[in-house]
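Quick heads-up: it's one chain on its own, the form predicted on its own, in structure tokens.
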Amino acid sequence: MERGGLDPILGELTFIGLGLFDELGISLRGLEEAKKADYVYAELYTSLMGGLSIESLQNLIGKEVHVVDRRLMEDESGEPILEKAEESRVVLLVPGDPLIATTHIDLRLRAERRGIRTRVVHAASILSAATGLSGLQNYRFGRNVTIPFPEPGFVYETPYEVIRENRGRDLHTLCFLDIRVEEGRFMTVKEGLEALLKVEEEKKLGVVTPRSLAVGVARVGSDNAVVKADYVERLMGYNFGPPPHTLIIPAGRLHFVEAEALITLAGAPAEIREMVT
């Protein structure tokens, strides 16, 4: 088989998105390629799916999934599934959306120049369903950020800069927290509220304070996923359960269908009904 006078295609790399929370998120579309595979791999290191069960998976499928660690993926580029991708149909399960994470593109990229055809079957990704959730508005997004752990004696700048770049712009802040799935470490929304308040302590420029308005969500596609708004320093006693958590921070103004939905859907307090412009 030829593409437009190129190199011949060899085999076959789809990316399938698993979705948010367990086996069940995969779309029929999804589950029907996977049961065509020659060969079934599965990266959960990128995210995590609080409720998967690789046993669930694997009998959805009726063939065994293969799971790749990060050393795979980013330190082997991916070479072990590229060589299968070369001669079969080669399936790679992704939490979410299969190519928001660099290091899915990259792989597809590597595949397509060596001739190997490459496809993506969507799911739901945490950047629709989060903001969804929240109720507030998904085109008041700005550029969204990751907040990593803290290193000893070094204070990570950047998601404090982009909320005060997005809030200079009236818009909202969407900000992923760190998770190290090889140590078992998942930052909670409080851990991030902290990393943030200790750059507001230095930069003293109120972007973040104990009583901006943040919203936390936590185990989005779960029968028990919460979402909860509040003023900082109140947020940050709130038990927001087991991981995965997801931070908002929402602009300084609001739309009063975004207030009223914070406050119906998140239990924000009544009184950033002032917030609305």
Contents of the next structure:
There are 2 protein chains.
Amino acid sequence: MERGGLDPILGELTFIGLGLFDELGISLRGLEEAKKADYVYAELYTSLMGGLSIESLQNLIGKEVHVVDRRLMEDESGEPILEKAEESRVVLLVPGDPLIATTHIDLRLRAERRGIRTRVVHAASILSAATGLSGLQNYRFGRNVTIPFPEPGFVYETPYEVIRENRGRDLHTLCFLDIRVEEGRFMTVKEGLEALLKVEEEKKLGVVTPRSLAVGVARVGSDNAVVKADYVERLMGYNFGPPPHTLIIPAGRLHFVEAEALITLAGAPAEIREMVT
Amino acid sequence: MERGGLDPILGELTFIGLGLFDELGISLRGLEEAKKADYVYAELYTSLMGGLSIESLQNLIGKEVHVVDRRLMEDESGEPILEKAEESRVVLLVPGDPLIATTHIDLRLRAERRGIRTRVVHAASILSAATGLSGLQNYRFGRNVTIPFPEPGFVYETPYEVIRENRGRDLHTLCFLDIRVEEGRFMTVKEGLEALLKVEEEKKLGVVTPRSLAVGVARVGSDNAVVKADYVERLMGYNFGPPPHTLIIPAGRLHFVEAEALITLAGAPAEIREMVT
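For the form predicted together with another copy of the chain instead of the form predicted on its own, what are the coordinates?
Now the full complex is given, and it begins with the chain already shown.
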């Protein structure tokens, strides 16, 4: 299809969330839209979908799925996708709910500025899934934070500071753990806690200590998701199994239902009932 | 099927998220699980799914869907559902992502205590969907808050206070707007802003004024979702159309990509670029 300079843009770009864990996380609307597309791309480096098979995804959608890497999305600013989207129906499949990562918002902006219509089909996100599974109340979460892999000779204090601020306001903190899909590196609950304890050793403010309560979550969205609450020193020895992992640091005080949920659903020690206000 | 007192519990209760707007918001895994169930219940009073048809849902799943009301879920503590779940496979369909509402966490707790195995199938939530659509960065959101319908002679200050705290830490605030499905009452963006301005009139702290930037979001997950950013005084005159509506009060400062996203994707005035730090 040839386009002259003055032709209107006929294409569109639809961001479709893949949801959690594997190809069954997509919504019915998402699958319907993907089937109607001329071209289907998938970006799979911003999150780990542990059970996803491109082959199964292709079979479901009934067409080829082109996996795009960080280079295409960031160094090339998604240009090949935008070019296709100027004259055809293009879908970009994204882990979780789309538009959480800046990369996707940026691509959407560049598409709109070129006159390409964009749409979004939502899906489950670790954001609400992990908080819901923990039994902690959603409106008691402060801002979330990512714990990056440590760099030699440098202690990154931001996650600790965010937890400190949140706890100061009696709020829980959801901590995303670093993932580097291309390198096959996925931070574990233990590594996340180690990074926090390292800052605690320096600052000694009692924000995250071996006796703090913490909640680890693994493989949310899969049939073998794990949610385990315990004191940091014990949680570090718990085997959460394969990635991805997520970490929650609760507030210093719990509501009654929160404590009961952590005990019944996440195996927390019964004495956390003393944290109930 | 008769059960003696010593028989093991054979049933299970699976909470399945319906996602956003209509029956196409459910995930493929959710639909698969619902099809395998002996009994399917749906709770539809904690959120409004504007396009949902029970008939279409029943056709999709291929079995009857029993809609449960607040009375059954709260006054009767979901007892009829738990009884069925002791000896059969029961599914409870829930708007959005399950386990955000305390009612569901509570039901899950009571099920587990009776030895009923529970599982969760996630779906899109307004929580990540609304923040993603706004173009504002997820990690810059503080705790969220619900703005309730005003009671005569009483000014409810909590939402204002939460926004004030969040803005003090340079964070955005996601405000859920009250819905009373049984009464057919759904708070609009305009009503939410009015409630905040009423507190502002009393407190005069400059937290939400007619010249503050705000973002209204309507019908997230539908094909005609609306996202509109403008100053409060102008946003109050904007027609967002049918419910549900959601409101975001951004921080006082914006990142470059946030400002560009609000201008390009939400029609914000170009001078908000001055808010970029």
